[in-house]
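The chain below stands alone and is given in structure tokens; this is the form predicted on its own.
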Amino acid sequence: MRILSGIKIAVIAKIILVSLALAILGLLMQSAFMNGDVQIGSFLAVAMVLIALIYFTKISIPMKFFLPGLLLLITFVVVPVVYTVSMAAYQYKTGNKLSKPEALAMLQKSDAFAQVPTEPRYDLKLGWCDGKYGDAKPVAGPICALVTDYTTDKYFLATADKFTVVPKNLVTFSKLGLPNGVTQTGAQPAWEEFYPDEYATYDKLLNATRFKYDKPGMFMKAEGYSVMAVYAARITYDSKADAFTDIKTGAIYKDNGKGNYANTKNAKDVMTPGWRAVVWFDNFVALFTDPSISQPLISVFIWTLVFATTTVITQFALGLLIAIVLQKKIKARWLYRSIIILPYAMPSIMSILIWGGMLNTDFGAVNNLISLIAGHKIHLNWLTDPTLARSAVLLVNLWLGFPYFYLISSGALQAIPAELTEAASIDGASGGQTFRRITLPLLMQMLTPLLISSFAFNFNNFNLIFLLTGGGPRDVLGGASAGATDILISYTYNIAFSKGTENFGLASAISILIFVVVAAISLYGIRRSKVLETFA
């Protein structure tokens, strides 16, 4: 009975937990669809179906354990990878973030019009045409403007659809001599001024209204409540040809297939804003053909290789050296070991920031120590001189990484059978020969996968570069897009998120290039080391 009772409790708990998970996913799905995120909503809907099917049926027992991990893998690994690959095929940057309908609407809005300087600015009074004023407010027609040109002593009534010349003898004036009404006669509409509280009530309507003007291609727009200015279209749009025409120059702008309307006679003359457009491999081609991109990219790529390779070699060499030394039975060995692993035990972010302060030119501890040794004040620009900045990056990374290699080297040394070194010693081999021909080859065979993973990590060591130097020093005045210590990942970050020059499509293309390079180098290293043959 207790067993059956336990089973029932487990089943009830499962139903409650799964139902709770489905409810949460359902709320997220609903929110996604309401916000227009159809892809996210669809994924959540599929996930809900799979969860219900797997946990409420016996269709597959193993999937009950694999499904959570599978969904997380898809969400946080597969989807970002697919999104990055897809974004690399888009023109997606500052000025090209909207959809085409949104960009087209913005191009046709008021910012596509300009005030006509040759036309007069009129005095304005607002009211209703054909309204019936009594003791109460009028039964209103369209919003109507009484426009006055005092330089010519002419009066007009304008709505969004009509522009009417009003004889002066039909205009009534206040005691101050300001027009406040128009008398109806024949086809002439009656007009009276707004009540004071109506100005605020119809403020939005006034701002949205384009009043008709008597010249083709022009219209009037209120500027506040007392001035009317004349505007004309800067550009006109032909929906059939999907093209804009500049009224002043006659230039024609057509869809260039890359997210912008471009001048048919000058491809570099484009209209903004543009839109996200599929450009397929253009971002990849630009990496090698556009000098503004390819030249800094090559220098950054070379430095990235040097940085990652030098880091792995120095960290491994120092870690192995210390591991060999501490294999000897020396006093307080436990204390030395504890001190050595401190840089690895501390959060790397804190260590990097502390090193940044220590390398300060004016009051940093490193310059103070060098000054003390030299006997006079030394001002080394560790973070502003390109060569010193790169040296500082390598130095700090050595400090952060050598304890890791000390730990793995210590373990690997203990795994080497003592019989091998003893046999070599009996055969007359020196310590150096034993290390070169027995110890080091065995270590490399065991540690090659870890060396490769360390290379891949340092190839993308964003935290160190961002926190210590920010990728600099950078020749901003010279227009440099990459700094002396920028590696590929920090250079990509700057391209994607620099203020005013964001380019997500190009950054995605560089991210794919980084993946290909790291994967190729890692695969080559594993094959050359023949590590996989050991496990075959």
The other form holds:
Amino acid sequence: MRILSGIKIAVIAKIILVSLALAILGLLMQSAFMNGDVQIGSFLAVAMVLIALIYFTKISIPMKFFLPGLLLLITFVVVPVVYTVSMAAYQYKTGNKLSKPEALAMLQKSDAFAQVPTEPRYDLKLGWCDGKYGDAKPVAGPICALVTDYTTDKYFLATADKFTVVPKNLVTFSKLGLPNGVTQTGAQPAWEEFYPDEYATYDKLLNATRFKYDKPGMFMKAEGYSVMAVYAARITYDSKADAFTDIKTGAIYKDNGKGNYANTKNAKDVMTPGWRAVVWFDNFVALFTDPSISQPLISVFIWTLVFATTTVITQFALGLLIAIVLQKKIKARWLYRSIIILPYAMPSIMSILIWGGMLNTDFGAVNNLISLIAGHKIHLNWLTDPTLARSAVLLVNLWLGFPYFYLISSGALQAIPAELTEAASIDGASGGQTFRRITLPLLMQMLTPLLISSFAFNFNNFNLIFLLTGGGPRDVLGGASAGATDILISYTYNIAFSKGTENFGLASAISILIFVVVAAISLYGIRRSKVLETFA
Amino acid sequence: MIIIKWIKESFWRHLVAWAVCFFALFPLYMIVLTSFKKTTSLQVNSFLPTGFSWANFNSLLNNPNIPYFRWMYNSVVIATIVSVVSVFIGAASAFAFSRLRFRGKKTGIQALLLIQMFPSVLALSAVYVIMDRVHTFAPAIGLGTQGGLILVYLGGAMGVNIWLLKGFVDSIPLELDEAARVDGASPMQIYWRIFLPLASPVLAVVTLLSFIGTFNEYILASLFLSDINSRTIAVGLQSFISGEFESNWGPFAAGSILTSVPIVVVFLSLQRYIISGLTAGSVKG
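Please supply the corresponding structure for the form predicted together with the partner chain (the preceding block corresponds to the form predicted on its own).
Full assembly next; the chain just shown is listed first.
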């Protein structure tokens, strides 16, 4: 008697597999929640519910096939892409990376101070507060300042942590009418002035001391030995108005809605750090209106088009030429064929790096070969001269890609019925005429979708540019942010990730632009190839 | 007369083929030449071999500071896991897209196609942030681990693989699974009993393509894996010529050859299948 049929084994296997997946995700979810990452934890929880629902019920049979791939695709492609796209609506760059509360806390921590213009400047005598008048002087106590406001005839004693008003009758005066001592009464300490040599001895201590003042947020600092000035944090924050005031210049900084507190009288004067703020379409508008952004962008865009177009044309032309040459069964055809496929079979990352070395001006094999042919030493700056660097990128890409076009062209040539070309030659067409009028049009009809997808691929050929030239040569002295060989994607990568001047919001805006261009091209290509027709 | 005819019909073909072969072989020849030199520099004094030395291979394989085998092992393990798992998972979706009927199928395919067109390099920092957060509660699969890199690769491979596999699956005749359906088989049974065995050669080819693609990946691997022992071969070899090891072109050349030979051999032996995969659905006239 068969206890387990094939179906039962499959059911048991399914239960084990699904439970295992749920257990792993459950563990992850638990530690996510325990670490306080609610977003990821909830995401995992939703995924678990979906898995249980789809595999233990019969809600949707297609979903049983889609779910694993779908979950991976959503987690590692859709979510990052959506996040990136949404960043295009933000002011998000170096200096604007924090959240607003974080930025506010940092701004309030600022330790820049300024003299308070509304407080008087006092006259100052330095001395010691402990001990009675005429006692032996203390070795080194806190410096005690006798602060005088002659305009109101008021006297104060101040140390780093104490501020006391002294009645005038306790103050003793010199013959010149200057205060030179304070008598002790009750809690009121006695005060004795420094001997002249003590001023120099305690100079450092004096400079480091902030004397207490009786208004909140303010303190006094000695200026020289005879003036006491009142200071406060230069920037003060008013939480009700959500505004900072610079007490030195009187300027008021308000939230400008673009991620910074900006001077109400001069919009360009902003406080740093700022924060990530929603600016909606500002990044897109800047693409077209800010010349420092739009000019490099336009030149990079043009070069990207030139690069992608020229690449496809040269790769296709050379590939087709070889396909035609090797169409006839000549001797050693298999050998030629194998050699020509080699560049395509090599891991492209290795090839690009090898070419980078070969294009070296002083040691590179390319210059050596040219020198050998020319008969004398030739130094071409392949990677540092803009025009040569562009030619080099095209040359290397031709090398990388022509075997692919050889392969597909030779396949397409075989697919063209021989009767057509035979009929043409019977009708008296020359070889060239047959090719131009019959073979090429048919070929183009078959290969256009592949040409278009190749164009779309090269439009975003990041590895080639990044590893071969790094987008350079860059006009560093001219301050150009775009290198001569930078294509849109490498340029955008630089904007998003270059240390110190990252501008993620702008980069996201450009990447949406790229997405639209590539999607338009590809959709056109798909329409040509009519791939989607079968699902209509 | 025969010679003239030969020149007219074949000679020029050989001439062109020779020129193109020279173009194709030149960099490969240079890398072989560099790898067998005594010095590690890039400089070539002569295009003909002047001496023969294993020095560069030696330093690549025996220098304890250059964990070549470790890198190679990492790359092979990562690429194998990614290609096998992603094709296994992708095949199910491709089967559903190609064989099942359900609402929203067309939208699904279009969405899949669209999402692939977003320049993925730019979603890097979002992936980075996510995996950095994952690292705080699951150190085994977060940022800086190969496990995390594999997960990210799997996600990235889904779109391409489903699309590629769908192209193949569409070309597998419908009759067999229709017959099975008539006999009362469920979609799951058709998938496991009929589709997978039928499609296995196709799956093998896509696995291979996916393997090569993962093997060639540079930017994510360089962002993710900072520890020298966890690097992939692409990142490791790149570091030879970009400062960290000074310009070690000799060992780099040796490493490139050792790395490329197996891939080239597999590629050439399976080229017929690979090419049909690359052009699936388009060169049909």
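Note that the rigid core is defined as the largest set of C-alphas that superpose within 1.5 Å between two forms. Quick caveat, the model's predicted, so the values are computed rather than measured. Residue numbers count along the first chain shown, from 1.
For G411, the Cα coordinates differ by under 2 angstroms between these two forms after the core has been superposed. Superposition on the rigid core between these two forms places the CA atom of T421 less than 2 Å from its counterpart.
Put the two forms on the same core and the Cα of F281 is off by less than 2 Å between these two forms. Comparison between these two forms places the CA of L157 11.8 angstrom away from its other position, after core fitting. Relative to the superposed rigid core, L27 shifts its CA by 3.1 Å between these two forms.
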